[in-house]
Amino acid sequence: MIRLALAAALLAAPAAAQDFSAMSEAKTWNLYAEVPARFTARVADPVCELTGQCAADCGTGQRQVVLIRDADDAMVFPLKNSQAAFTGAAVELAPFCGQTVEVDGLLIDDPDIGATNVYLVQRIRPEGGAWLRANQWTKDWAARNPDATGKGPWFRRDPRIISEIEAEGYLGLGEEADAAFIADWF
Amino acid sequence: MRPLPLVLTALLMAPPAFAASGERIQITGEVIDTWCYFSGVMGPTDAVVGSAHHTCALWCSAGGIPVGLLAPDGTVYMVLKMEGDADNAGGDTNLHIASHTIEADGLHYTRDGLNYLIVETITADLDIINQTHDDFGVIPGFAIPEEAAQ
């Protein structure tokens, strides 16, 4: 039994030790546990992968999407696109649902807090295509919110966020808590 | 080219190798912004939860960053559905409960080091109970614009 377990561990070792940083041109975000990572993967719907309940086109950006890495079949969860604007990656990757793409970005590996196989995608290259920057999110938002004009970044102008803050305050604890905090903070 | 054996053909055409079934669990946890929590981009994990990080959690949830459920033991469950709302990349359900502590009934899956949760029912919404602004102010510091003070 021990020999079998040892053999299984040895067989699994090459994939676990694989270095995906070779050839990566990912830009650092100076995060504590970031590692540059460029790899090929299939773009997939995680609900479909885990349960078999699949959405057409991976949910067209409304559902989260994952990357099933070719090298080791690991399910990598892209949490972030390349924009420093509080924006995710589903919109960037969903157009490639079911396709194999090459991605470049930053893997976060901090098992002490549960972060394993989570990813920031900076560029995407479809098979036979050119590299695309994963920075579509704010453009899509602007197209969906033509009336949210004015100064400042999208998150200051987003009608849903404004509505939540009007209802619950910046701390989420109501107007009274906000007033006391703001008087002290500024 | 020789035809593939029948069994091999069937294997190649099979749906994704998904788990046979999730484990049903009942869990209490805070709905968190997983990017700020996992990346450390704005500081330690205890600073990017609760009221201190509420406005940023709204931004990230609306921006389509995955939400997680942070259990009292520190386990983070990546939420793939929140009570029937499959629209979990920027959808309304996650936005309304950003930073709230909820009690949930759902299905738990694990794969490649991450925990995944499909919340079938939010059995209780306890609102924001983690009042971290007392210790951390607001994270990031620009979460409240100066105009709000006038």
Contents of the next structure:
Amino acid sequence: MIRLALAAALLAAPAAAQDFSAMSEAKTWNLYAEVPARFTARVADPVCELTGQCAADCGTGQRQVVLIRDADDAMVFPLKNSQAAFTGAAVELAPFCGQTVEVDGLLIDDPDIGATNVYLVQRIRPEGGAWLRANQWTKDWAARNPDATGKGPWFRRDPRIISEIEAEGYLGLGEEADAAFIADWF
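Alright, leaving the form predicted together with the partner chain aside, put up the form predicted alone.
For this one, just the chain is written down, with no partner chains and no other molecules.
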């Protein structure tokens, strides 16, 4: 019960109370309510933080990770890395599980749209280290899919996505539903 109360307090901590934009070099994505934010935080497993059910190495890439911000102990949710295809925040941060890092990116905190401490990490700096660009996800994907070469974004070449479209159609409702949708909209 105490952990749940602590978690609720962490989630409720207002990011607007402090200005994390100083020193930030984050590039805008022109997203609603985005604000540049640079801060230090501990990389953590949210399941462990909220329930006490901890996995080794934050779940070894099988769990999302969070940032516990040093300034106010707020739980910040990194949902995206620095790449356009909303991917990879967990891949970027998982190697730093349990460590304190400095991050630079965009923070979205707007209760009107239901976003609390949503973070788009663009750079990571381990203690005493140099800044690292948060763009590892696509490199990892390319290494896992050496036969998926060609032009265009990765998701148009991903074998898993191609297989799902072939089996279920673009809408997940089958070829007939796709054909009706395409005829109606395009």
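Note that the rigid core is defined as the largest set of C-alphas that superpose within 1.5 Å between two forms. This one's a predicted model, so the numbers in the text were calculated from it and none came from an experiment. Numbering follows the first chain given and starts at 1.
A displacement of 2 angstroms or greater separates the C-alpha positions of Gly152 between these two forms, with the rigid core held in common.
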